[in-house]
Structures are given as C-alpha cells and as structure tokens.
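Coming up is one lone chain in structure tokens, specifically the form predicted alone.
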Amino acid sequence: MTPIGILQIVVYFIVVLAITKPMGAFMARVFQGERTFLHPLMRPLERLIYRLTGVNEDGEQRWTQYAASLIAFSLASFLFVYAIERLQGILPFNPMHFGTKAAPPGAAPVTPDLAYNTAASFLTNTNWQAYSGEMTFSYFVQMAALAVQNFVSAAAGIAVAVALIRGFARHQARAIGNFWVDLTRCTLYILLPISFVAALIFCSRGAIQNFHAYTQVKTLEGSTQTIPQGPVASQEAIKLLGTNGGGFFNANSAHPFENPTPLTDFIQVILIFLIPAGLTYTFGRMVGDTRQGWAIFAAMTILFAAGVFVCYHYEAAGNPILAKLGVESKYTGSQPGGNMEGKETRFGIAQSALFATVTTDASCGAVNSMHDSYTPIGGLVPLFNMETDEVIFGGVGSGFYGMLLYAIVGVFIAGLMVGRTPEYLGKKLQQKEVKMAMLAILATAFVILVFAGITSVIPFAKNGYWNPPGPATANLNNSGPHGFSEILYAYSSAPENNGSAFAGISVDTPWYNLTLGLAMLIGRFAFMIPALVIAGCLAEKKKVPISSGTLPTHDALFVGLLVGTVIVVGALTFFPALALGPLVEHFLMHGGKLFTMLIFPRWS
C-alpha cells in the first residue's frame, strides 16, 4: 500500500461523512411530508401524479396493505419489462435493429429465459447482466425498461426502509405510511434531481449521451472497429445513485464512455454511498435520537474500513509466485506495482480496491475492474461483503433495513446474556420480531449455499441444451477453488441483489438464467416482507420507559455488539464454503499453484 492510495480512501470517507447529515436531514423532511427547497418545483407534479393515479395522499396503510401494494407494483414492473424486452424489434429507438434479422453480427437474441432473468434482475434492484448491453438491447429498452426500473426499484427499497423506521418511531399506531406516497416522493425529490445533476457532470467529463447508430471506424492497422454509443450518462447516474449497478456497456464502469476520468470514478463511489449513509441520520432524526443513527453509521464504518484495507493490502502485494520468479520489488519482496491484472491504469489499485469494496458493501454491483482477476483474499472481500446481507451501508434502503434486522438479533442475544427481555428504542422485542429477522437472514443464506452446491455438481444446461455429460464446470474459465469461487460469487450476488460477478463464468444458459432469477426474487422479498411485518408489530407497541437494566443502543458497546453479530453470523454461515474457495486458493497460491483458464472439450 502507498501513502497516496491510503489518502485516496481516507479522503473518500471524509466526503461521505460530510454529506451524511445534510442528506439524511433532507430525506427525513421528505418522508415526514415537510417542506423542502424542491417543493416549488416538485409539489405540483406530485399532486398531479396522485390525481392521475387516484392515490389518497393522506391515507395511510397497515403493513399488510403496504406489502400488498409493494408486491402488486413489483409484479406489474416485471411484466412490463419482460414485454418490452421481447418486443424490442418492433419498438422505436433501435438504430442497430436488435431483435430483428437486420441486427449486426454478434448481436445476442433475447430468449425467454434471458428476458425473465433480466426482468427479475432490474425489478429486484440487482441489475445482474447475463448479456452484453451494447449487443443485446435497443436504446428504448435501455431507457423505458431498464433505466425506469433503476429509479422505481431503488425507490421501493427506500420506501420499505422508511416504513420500518416508522415502526420504531410510532407508538400504538396501526399504520406505517403509504407505499405509493413514499415511492412517489422518493423518486421526485431524491432520485430524479440528484441523477439529473450527476448526469450533467458525467457528460461534462466525457460520458456519452446520444441516440446515434454505432460508428464504424478504421483503425491505424487498417481493420474496421465498431464503436457503440447511446444514452449512457443518464443511465450511469441512476445506476450508481440507486445502487443498481447495471452498465450500458459490458465493461460497466471500466468503460471510458461510462467512467471517463479518475474524477468521475470518485464521484461514482460517492453516489453509491450517498443515500445509504444518509439513511442512518434519517433514522436517528425520525426516531428522535440522532445518536442511534450515528451508532449504526459507526458499525457500518468499521466493517467498511476493515474490508477496503484488507482488499487494498492484498492487491497491492500482488502475486507471490511472481516474487519467487525473481521479479519482486527490491524493497518489498512482492510483485512490483501490485496486482494490476484486470484493472484500469486510469484508476490504479487503490481506486479499484475502493470501488470493489464500496460496490459490494452496497448492493450496487457496478465495477471498474475485473473481480475475477483479484488475488484470492482480494476477491474474498467483495464476496464476504455480499454474504453479510449487504448491510455494510448496503443498498438504498435494503442495507439499512437489513442492518436493523441484525440489530434486533444482536439486542436479542444481549438480552439472553443478561436474562432480560430485549428492548430496542423503547420497544420490547418479542418472539415474532426475532423470528422474522432470523427468517430474512437465513433465507438468503439458504439460497446461496443450496444453489451454489447444486450447480457445482449436477449436469446442467450448456448453451441452451441439457447435456448430462457436461458438468457445471463446463461454463467456468478457471478450475479448482477459483472455479468454485466463480459459482459461489454468482449465487451470492443474485439473492443479495448486488449484480456484480467474478465474470469468469458464462451464465447465459437456461439453468443459470432461471435459478439466478429465482434467487434474486427470493433475496429481495424474503427481506422486504419480514421487515414490513416487524414494522407493523413495532408500530402497535407502547414505548417502555428506560430503566437501569436497559441496554444502551447508542454507545461503543452496542456498536461492537452489532459488528460482532454481523461478522459471527456471516462467518458461521459461509466459512465452510469460503474455505473451499478463496481461502484454500490463497494457501495454494503461496504454495506455488495457480488456477488458470481451461479449455473444456465439447460434450456430445
């Protein structure tokens, strides 16, 4: 690690810390229905939307009604996106004729299983991409389907987080808010304005924003090259702010049209944490004690700092095998320059490690480097980040309500230790709340481990056809523990609604499209619905007075308890799988063995 690299990470965190309070205070005002500086512009539009859709702005919902509205909206979104994907050949803004016989060579067809996977992906805020964006979808699909889902799926996640906050803040209440109002206000007052400004900044720094057909150019060697383009900057802004992550191009934020300069790279990682960090202060403000929000922020910060510096250290150290071959640095005994494989020279190791950590701390999934090319421990960090249920700042809403579920479990464990009924923010936590929190945590772990295990051993569909002699490893670029890590990463990314991948694995097959799509849906709603159940239960409870036996939930002891709960639950659940993947690969690498790309025979 270098002083400049460490300074980059420290400066990044200082900026995040500085914007947490103003962003959180603004969101609290929005969701409490208070006036903001955007009201003169947005309030008339908000009223018009309620009038056109028949939403009663003042009518609030119980948790069952809130959940029903969420599910109905999600189902409609899924069907809308699926239909547009399948019909793109007859829709406008398709200069490359995708979905027709006139499509350019190399264009990928949108099969039913791929359309299902993509619709589930963008509905759940995962943005897992089993396709190459610039060679699969038209501009209309990118804008009307995918970019729109980037807004509303993010808004739905934030709405659930706010509903859970109301559950803690309210006493003897039956309602937790109105889903349609929360969805509308989040989109109009938070996501749209910030995305608009961010898109302008990206355009000014060189990101592409047009509707031109792809350009054919002659290279210096005399060959022909196709340069894709399109409405990139507008989708780039919301993919990061909404922690969606889906790139317009297959290279995602490593592509110079999406991420032109080190400055835009820095802005992108700021956007990823902007709302998740702000929600911690929103929580403290809405429950009437900002110390509670800062305690959660502190727990998230400790986990973030540990991950980013572990990842940076191992990537800066590089590959020890190269050191043994005599090319090590004269002074450090490690690979000179560190592990630059799969990384953009524009960003370097420090910014790449920071981006990889931030994007997997949050449920974003955007990447500016190839995670498959990281060292074993460097790749372990983003993998473990996801397996903590994306609670280290997390996605827009999802990480925060996930951390609150861990807080409920942590307080319950503390209550067992001292023999008292657990309390959090003046609410007694009873059997139902703890069961719902554990259900959410266990559901995603079950999906990850079961699907990864099955996929590692069964014959499955390769290139669209069932081929019994062809095992799952036929779609891997690497053998041994690294190949297993590729499968484990894919099935961790999907239910945790992250969307990043090791990318050394071919996943556009019926098996992967169907199982990963199912994993995304389970991961999304297995956390949302229990969170809403808990919100409804807590809102109905009385607030109990603080006594000498009450566990303080705003001090260092609680922060340590919360961090320990996240680490212990994650370690106990996933340690065996991680031991078979990145951990054993790390020790084998130090023993002189690597796992490189393999060429598998065609099974007939």
Contents of the next structure:
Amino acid sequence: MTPIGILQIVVYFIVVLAITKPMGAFMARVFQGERTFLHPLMRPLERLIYRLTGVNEDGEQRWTQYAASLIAFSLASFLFVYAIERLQGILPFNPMHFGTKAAPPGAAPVTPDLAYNTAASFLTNTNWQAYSGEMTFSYFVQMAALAVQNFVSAAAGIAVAVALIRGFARHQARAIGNFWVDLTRCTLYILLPISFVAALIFCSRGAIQNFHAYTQVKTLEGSTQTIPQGPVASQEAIKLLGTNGGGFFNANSAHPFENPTPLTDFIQVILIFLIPAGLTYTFGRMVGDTRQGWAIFAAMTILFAAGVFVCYHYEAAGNPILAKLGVESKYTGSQPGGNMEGKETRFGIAQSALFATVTTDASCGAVNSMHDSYTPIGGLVPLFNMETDEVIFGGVGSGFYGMLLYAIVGVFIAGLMVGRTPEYLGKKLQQKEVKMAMLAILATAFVILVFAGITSVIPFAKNGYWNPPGPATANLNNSGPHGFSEILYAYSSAPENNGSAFAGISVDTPWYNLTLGLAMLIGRFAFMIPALVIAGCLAEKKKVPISSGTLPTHDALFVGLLVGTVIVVGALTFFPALALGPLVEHFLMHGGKLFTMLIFPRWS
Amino acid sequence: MRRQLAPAFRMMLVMTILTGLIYPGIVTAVCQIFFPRQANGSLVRADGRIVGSALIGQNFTKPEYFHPRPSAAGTDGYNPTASGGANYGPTSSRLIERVRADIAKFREQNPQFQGPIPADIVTASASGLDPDISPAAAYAQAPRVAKARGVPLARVRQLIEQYTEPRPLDFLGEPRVNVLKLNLALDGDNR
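Having looked at the form predicted alone, could you now put up the form predicted together with the partner chain?
Entire complex below, previous chain first.
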C-alpha cells in the first residue's frame, strides 16, 4: 500500500460522507411528495405519465397490492426485454446488422436461453452478462431494452426500500405507498437528472456517444483494427447510479470507452454509493430520528473499510510467484508494482481494489479490473461482500432493505439474550417479521451453496444440449481451488444480483444460462417479497413507548451488534466453501503451487 | 394481480420511450454538439488518415516503436471487438508460462535494461485494450527505440517525459504514457 493509494480511498470516502445528507434529504422530499427544485421541469412530465398509464397518484396500496404491482411490472419487463433481444434483426439502430445474416464474423447469436438469461439479469438489477456486448447486441437493444431496465429495476429496488421505511414510520396504517408513484418519482427526480449530468461528464473525458457503425482503421504498423462505437456514455451513467453494472462492452468499466480516465473512475465509484448511502439518511429523516440512519451508515462504514483495505493490501503485495520470476512487486513511483494482471495502467492497484470492493459492497457488478486474476484474498473480499447479501451500502434500495433485515435479526438476537420481546424503532418484532427476515437471508444462501455444489460435480455429455463443452467444470478457465472459486463466484453473483464475475468461466450454455437466470430471479424476489411482508406487518402495529428495557438502536453497541450479525451469519454460512476456494489457494500460492487444466474424461 | 397487468405494460412502454429513446437521444445530441471528438471515439489522424483511437491500444511489435502490454483481446491481442482480460488466476500455470515467455522476450529486445521488470509490461490488462504503459515500462524500452531509429537516447527520454500524463487532480490513479501518442510523436520527429 502507498500513501497516495490510501489517500485515494480516504478522499473517496469523505466525498461519500459529504453527499449522504443532501442526497438523503432530497430523496426523502421526493418520496414524501414534497416540492423540489426539479418540480417546474418534472412535475408536468410526472402528471403526463400518470395520465398515460392510468395510475391514481393519491391511491395508496397495501403490501399485497404493492407486491402485485412489482411482480406485474417485472413480468412486463421480462417480456419487453426478451422480445427486443430476439427481434433485434428487424429493429432500428443496428448498423452492425446483429441478428441478421449480414452480422460481422464472430458475432454471437441471441439464443432463447441467452435472451432469457439476459432478460432475467437486467430486470433483477443483476446485469450478469453471458454475452459480449460489442459482438452481440444492437444499439437499440442496449438503449431501449437493457438501459431501460437499468433505470426501472433500480427504481423498483428503491421503491421497495422506501415502502419498508414507511412500514417503520407509520402506525396502525394499512397502506405502504403506491408502487407506480414511487417508481415514477424515483426515475424522474433522481435517476434521470443525475444520469444526464454524469453522462455529459463521462463524454467530455472520452466516453463515446454516437450511433455510427464500427470504425475501420489502419494502424501505424499497417494492420487493421475495428473500433466499436455506440451510445455508451448515457448507458454508463445509469449503469453505476442504479448499481446495475451491465457494461456496454465485454470489458465493462475497464474499457477505455466506458471509463477513460482515473477521474471518470473516481466519479463512477461515487455514483455507485450515492443512492445507497443517501438512503440511510432518507431512512433517518422518514422515521423521525436521523441518528437511526447514521447508526446504519456507521455499521456499513466499518464493513466497507475492512474490505477495501484487506483487498488493497493483498493486491498491492502482488503474486509471489511472479516476483520470483523477476517482476517488480513494489511500487516505485514510475510503475505500480503489485498484482497488475487484469488491471489497467491508468487505475493502478488502489483504484482497482477500491472499485472491486465498492462494486460488491453495493450490488453493482461493474468492474474496472478482472476479479478472476486477483490474488486469492484480494478476490475473497468481493466474494464475501456478495455472500453477506451486499448490505454494505448495498444495491440501490436492495442494500438498504437487506441491512434492515439484518438489523431485525440482530435486534432479535439481542432480545433473546436479555429475554425481552425485541423492538426496533418503536415496533415490536414478532415471530412473523423475524421469520421473514431469516427466509430472505437463507434463501439466497441456499441458492448459492446448492447451485455451486451441483455445478461442481454435474456431468454432461460432450456436445450435448445442456453444456456442449462437457461436464459443467469443463467451462472453467482455471483449475484447482481457483476453478472452484469461479463457480462459487458465479453462483454468488447471480442470486445476490451483483453481476460481476470471475470471468474466465464460459457461461453462455443452456445449463449456466438457465440455472443462473433462476438464481437471479429467486435472489431478487425471495428478498423483496419478505421485505414487503415485513413492511405491511410493521405499518399495522402500534408504536410502543420507549422504556428502560428498550435497546437503543442509534449507539455504538447497536452498530457493533449489526456488524457482528452480518459477519457471523456470513462466516457461518460460507466459511466451508471459502476454505475450499480462495483460502486454500492463498496458502498454495505462497508455496509456489501451480495448476494446469485438467483433461476431463468422456462422460458417455 | 390481473388488475396490475394493464398499468404494468403501459408503464413499461412509457419508460421505454422516456429512458430508452428520449434520454439517450438528448445525451447524444448534446455530446455531439459540445464534445464531438470524444463522442466519436477520440480518433487520431496522421498524414490525413485515421490511424486509431487515442483511447484504444494497438499491437506495436516493431523495434522502433514502443510496445504495449500483453493483451488477451482476440487471438492476436488488441482486437477492440473482443475486449477482455486473460482471466488467469494467480496459480494458473498458463499465467506463469505466459509471463515467463514475455519476460524472456522483453529482456532479449531490451538488453540494456537491467533490474526487475515493471509490473505492468508483462501482465495482461483488464480490457485487453489498455492504451497506456507505466513510465518505467517506457523508459525501459527507450534505448531500443533510440537505437532502432538512430536518434539520441536523450531525445527519446525527453519525449517520454513530455508524454507522461500525471495523475488527475494530482492524486487519482497512476501516472501513465499513452503508447500511440508517444509513437506518433517519434514518427513526427523523424519526418
């Protein structure tokens, strides 16, 4: 680690801290229907949308209706994305003729399983990418199918978080808000304006924004190079702000056209945390006690700081096997040292480690470096971040309601220790709330471990339908413990709706597309629906007065309890799997052990 | 549930038009007016023809040019339609074999260079299109380039210094040298 690298991380965090309150206060105004400075511009548009869609702005919903609206909207999202993907050949904005016979050589076909996987991926805010954008999808698919989901899946996640906050804030009420109104306001007042400004900044620094066909150039040495084009900057902005993470190009935020300079990179990591951090303040404001929000913010900060410095330390220390070959492992001022495999020169080690930690703290999944090539412990940090349900600031909305579920579990555990019915924010937590919180946390853990386990051993016939390369492990790019980590990472990323990958694994086969798609849907809805159930239950409850037996939930004790709950639940659930992957690889790497690819026996 | 389907489809349609067509359309119009060079790919011209993009690396192999990092984009590297990294883990024998071969090649091509190899020049970038190398990796190649071009080493080192981009705001990222811009400057010198 270098002083200037540490400075980059510290300044980053100070900026996040500084924007939390203004952002959170603004979001509270938006979701409570108060007037903001954007009203002259956006209010007429908002009214127009309600008129076009037949939504009654003043009609609030019970949790069942709220959930039904969410599910209906997700269904419509799925059908829109699937149809546009499959029909791209006859749709406009397709200068490279993808999906037709005139597609360039090397273009990938959009098979039904890939279209399903991608639709599930974008509607769940995962943005797992089994395809390579520059050789698969037209500009129309990228803009009108994928980037639309970047907006609305983010807005839906935030809506659920706000509904849960209302559950705490209201007493003896049946309604928790209106899904359509929350979705519309979030898109109009929060996501669109910030994306617009960010897109212009990105473009001014070099991110591309056009509808041209790819440019053929003759290089200085006389060979030809095809340079892709497209409307990148507009998509890039919402990709980060909405913690979606789906890159326009295969290389995602490592691609110089998506993320051209260290400055754009710095703005990208800020955009990822902007809404999740702000929501902690929105929460405090809406429940009438901002200390409650800052306590959650503090717990998230502790977990963030631990992750980023562990990751940075191990990446800066580098790979001892390469050092033995004569590669500089130390920072020297004129070269970065450390583990530069899979990292960009302009970002170096510190910005790469920061991005990897932030993108998995949040359920973003954008990457500016290839996590597959991280050192074992450097790669364990993103893996563990995802497996603890991405509650460290977290995905927009989902991270916050995830953390509230952990808070419910934490308060419940504390209640057991002192033998009292647990309370949180003046609401008695009873059987149903705790059961729902545990259901959400266990559902994703179950999906991760079961799917990763099955995939590690399942055989398939070579050249068969399900997995043409043969057994599911034949799709790996690494063997030994690192190969297992590739599988574990994929099945952690999908249900947690992250979308980043140990990208060496080839996942565009029916087995991976279908199981990962299913994992994404389970991870999204088995988390959201319980959160809405809890919101509905809590809203109906009376406020219980604070007594001497009430556990304060705004002090250091509570922060420690919350951090402990996250770590203990994560460690107990995932330690065996992590021991088989990154932990054992760490020790083997220091012993100089190498792994060659296995030759798989024929199954048939 | 069924009563929610009609507003769901209408809302999807409205949002598709608003965020999927109007938003990127306006951003494109504004960017094309105010930042046309960047919006169209920061293309670089020499002798009146486009020779590449300042942001996309090229696969230089001749001794008189500075060489970029190893690239996993496409079979020959630096194929912008196949961006991505090598995705080798730290204990992959294929990683170690590749690095060992690249170190041997680098030492052979740059016999004047002694000492540890700069970390970036034998490792594949994340995008496979990294346009930059570290200043140390550029200085290590300077004697070879100077000899192949028959220009004084001091001049080559001066150009590297001139083309070293510092950290933005003095603390973000790492200092770097854009390989295409540096090589174009060398060509400009020889003309």
